[in-house]
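Encoded as structure tokens, the following chain is the form predicted alone, with no partner shown.
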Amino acid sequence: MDFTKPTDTYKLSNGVEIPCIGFGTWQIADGKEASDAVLHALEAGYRHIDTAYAYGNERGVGDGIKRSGLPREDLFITSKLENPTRGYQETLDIFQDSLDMLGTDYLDLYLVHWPNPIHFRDSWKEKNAESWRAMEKLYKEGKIRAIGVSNFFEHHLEALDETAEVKPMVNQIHISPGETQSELVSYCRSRGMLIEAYSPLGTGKVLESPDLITLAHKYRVSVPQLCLRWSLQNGYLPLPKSKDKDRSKQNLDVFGFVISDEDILTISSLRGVSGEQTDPDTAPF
């Protein structure tokens, strides 16, 4: 993709524009740690912040956003429905909790975090349908600008189709070098869905790959920069995270080089360097 700056956007199926790279906040503790990390990310140039109720840091994320002083309309904020919560009213209630903690009156994107939580393993189809109906209500009321899912496989999306009036616009899945989930990606794209790539650096494991280190030297960039550029050139939306101010800024410096087609394929083929997608039908949460 021919992006030149972090505020360049993908366009979702409903026309909403979403900045092409986001700042992830998974495993960043609530309070000052989250607040500082988000503030530094926004100061570095990010305008897209991704969090979740399950991360337990929405209040800190919201504080960092507030401290930045940036206009709300300049930001794209995502959160997610936690696993223990399903149902129509339950989803409406917990969504409001997220708004209150983030200090905003709307979200740009709201996702179902996992399709088959252990709490609802015998009734996940029905429970997802109830929650999705609540999300559709919020979407139609303008409290969410776009709705989507995370960690959904083909059969989860097909089950949602049985009752959905609004189709998911995003699927956020584990995408990183060697973990491309090509069949799932193709399926989602055939439905007009954008693919967001969480753990685009394989939770840091890619830093130790000799192949990636060699390629990073070739392009005179860091391994994280190489991986994030690979994501963008594949049409994914990466969500890197860092608590370090300088590293957050470096992770945005991925618009001044282009990886060759041959090297894109090499990076894609590096199985085992960054972990794999967790199976949502057997995950113990």
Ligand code: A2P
Second form
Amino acid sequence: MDFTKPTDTYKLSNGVEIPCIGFGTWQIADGKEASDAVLHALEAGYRHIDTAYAYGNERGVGDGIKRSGLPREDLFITSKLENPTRGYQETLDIFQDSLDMLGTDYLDLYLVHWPNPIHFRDSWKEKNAESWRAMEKLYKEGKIRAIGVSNFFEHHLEALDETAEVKPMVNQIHISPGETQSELVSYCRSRGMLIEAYSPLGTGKVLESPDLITLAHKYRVSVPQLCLRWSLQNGYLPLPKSKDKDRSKQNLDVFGFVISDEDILTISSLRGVSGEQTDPDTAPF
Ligand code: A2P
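Having seen the form predicted alone, I'd like the form predicted together with the named molecule now, please.
Starting with the chain above, the whole complex follows.
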């Protein structure tokens, strides 16, 4: 990677450019909390905001974006299709709801949030195909600049292939120190997909790892900065989250040091320090 700032971009398979760090908003409450967190993130320099219908905070996220006064074209905004909703018309409708709540008339990226919702456990393949057809229509109309998936394993992607005209450009999965999902990552990359890393700080668990604390001291950075740099050096796109203005800002300051190849491997091989990917085929939602 030769990124020097958070607005440097990865290029998706359709040519769309995506800022290399995004601000994650999972577990940020709607209303003032989400609005303030997003406003502070944008003031700190983020230009890529990741939300989801299921987070229940798109209105607050949209409010923070509006308060920033930034031109829409300077921003990269992602949202996701929630689990209880599948089907062609249903997907078109809920996508519009997301647009309305976010206060925008297009999205940069729209993802299927999970491949196998509990409501559709016997029909996920067909249901995903219907929703994907709706997303392809929105993509072709220019209402979404790129489409992709989240939490999909190889067999979910292969199922989607049976009917998809437009191949997914992104898979957003849980990637953090010790949770590298290397086979899935290789498979997605062989298909030209970008890997986005959610919970890149293991939802905060990384802060307690003695191994990571020691390594962070070595590079004179914080543990979150070490983990985000590790993510970028591996070619993932990390989506760190913080409700705190200073911590949000600190998480963008990851371009002034380089982790050695040996330490990258050490961080990758840590086990149990940051949680793991939920199995989408048995998740109770
Ligand atoms: P807070 O929101 O209070 O800053 P993840 O991105 O993996 O979901 O992790 C998010 C968690 O990590 C949140 O609990 C967040 O707490 C915490 N966090 C994020 N950035 C930092 C930081 N630079 N220093 C300490 N904690 C952080």
